[in-house]
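As a starting point, one isolated chain is supplied in structure tokens, in the form predicted on its own.
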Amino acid sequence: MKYRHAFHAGNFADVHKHVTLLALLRALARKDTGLLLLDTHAGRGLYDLADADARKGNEAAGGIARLEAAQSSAAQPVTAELTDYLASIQQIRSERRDRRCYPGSPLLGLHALRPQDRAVFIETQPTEHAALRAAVGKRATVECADGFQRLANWLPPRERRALVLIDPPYEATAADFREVERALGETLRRLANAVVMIWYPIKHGRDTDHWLERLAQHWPKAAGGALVPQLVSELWVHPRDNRAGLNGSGLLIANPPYLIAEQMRIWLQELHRTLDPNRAGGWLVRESLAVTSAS
């Protein structure tokens, strides 16, 4: 059975990923020049949280629903990034006239783009691709293809600026991690200043740490020989060494915009406090060798 994100829409990992995506796009918009948003594994773009698939695991209850509940209480989010994320969702729901929908990365990304920006969304599954095309309409280019293989077709873009989101399903876990490594290198070879945001699952902390260490040994270098700047952001709501399932959400970001890490240390701490009320997990922000974390 092919991966279907509808079972997990709006969970804690989605919240972590989507808050970060919007924060990156807002930071990149500080420059007037246009950019390309390229999503290699876009999914269907819009999810119904009242659908049977979403209700089966009820994962949104521990993600977007919990964050929205905190907003409506005395402990509402105060950081700009969380407020922006929630306001974006509400606006999309208002436009769709659907209070139970949850926008995926494509619709949230489009919400933040400006007239001078472009978006390309790639999805390999025909049924998900058809739903994505219907959700997006004519506001972006939508392809039914392997996102890893289509990177070369879209990079470098005419804008010479890009945010590339790489978020595979990790069904064939080892193969997907290898493809992610290859895609990162190819993206930066084609566009050295590209901001690359890679989502990865944290199912066992030791395995995740080994992968990051291996990747660091082959981390791309810029034209002058210096290492491309990197940022690691992790949020886990279960112990990282628990093999029961998805314990946490990780993001590896190449060429992070200015001040993103400093701002993330503020809003990620708040997000963890909201989504992990039992304090079973923790959070981490790491730039190169500098680490700030709580667990």
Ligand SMILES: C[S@@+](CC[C@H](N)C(=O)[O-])C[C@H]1O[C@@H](n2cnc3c(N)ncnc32)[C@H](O)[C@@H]1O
The other form holds:
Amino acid sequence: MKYRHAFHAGNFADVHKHVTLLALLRALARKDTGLLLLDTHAGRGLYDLADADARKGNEAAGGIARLEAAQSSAAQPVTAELTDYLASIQQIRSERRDRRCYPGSPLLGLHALRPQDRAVFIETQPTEHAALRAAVGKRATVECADGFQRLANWLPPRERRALVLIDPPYEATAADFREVERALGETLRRLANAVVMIWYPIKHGRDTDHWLERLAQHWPKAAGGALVPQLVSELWVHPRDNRAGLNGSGLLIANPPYLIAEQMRIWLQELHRTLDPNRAGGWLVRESLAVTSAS
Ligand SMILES: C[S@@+](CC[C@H](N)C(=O)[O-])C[C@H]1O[C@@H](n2cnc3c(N)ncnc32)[C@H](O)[C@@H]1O
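Any chance you could show the form predicted in complex with the ligand after that form predicted on its own?
All chains and molecules follow, beginning with the one already shown.
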């Protein structure tokens, strides 16, 4: 496997994903009962934005750096979710005494968890896994394994509540898309109320739309015919049909928490305004009342 997330850490897609992850965890924390955060493709947890890998593509410049620059300008982010995200990054940096670090999904997730919550992080690459283990210490279970295969082992959790993040690299694109479909079905079969957040790349808008349509048809069967509310959140910073690389970032969320879509429309609009100053792209939030029953 060639994929190294350090090249992409803090880019616009990371920001889109991490703001949403934090908002979902905050919403789930409205209930006192504990939950399991299961991150099947966790990465190394903490990235150094000044290291050679991160500087190579300088992707953070179009993501977290742009959002932070806005913070000290007249266009200061005002939406609660964006200010919470920026404040969380600052807190993690000061805890770590490292002003250049950027927290990936595991560290940002841990930051939002309460004492009654638990986290399991899975990462397949031994070097990334070792870095992740060092970054989280004893605060979570960390496995060096295939997240698609290990997912079933952790579900259903004893808490009967879970947020499952599925964020593969899509290096073997078709295979990863197929695995994601299977993992989504498996998760919902094991825990019907699981909040599942799947990240997907938007490289060509039409392909993405076909995949989402196909997923909507197959998903209920895979999930055992259950009715599952879903939410799609997309942010693109280049035209959606531009074939040159990653145009946008997509999130498919099963069982979204109550009222999250309304808030998302506000923060995503602001995020898009900040990360796409030339207005080459766009954003969308789409709710489906439910995926129709297949049984
Ligand atoms: C997009 S990155 C994850 C980024 C992380 N979720 C974040 O937001 O900070 C994908 C990660 O999945 C790892 N990976 C690839 N295939 C995997 C598999 N089958 N199971 C678990 N991890 C895998 C890669 O090594 C890489 O670190």
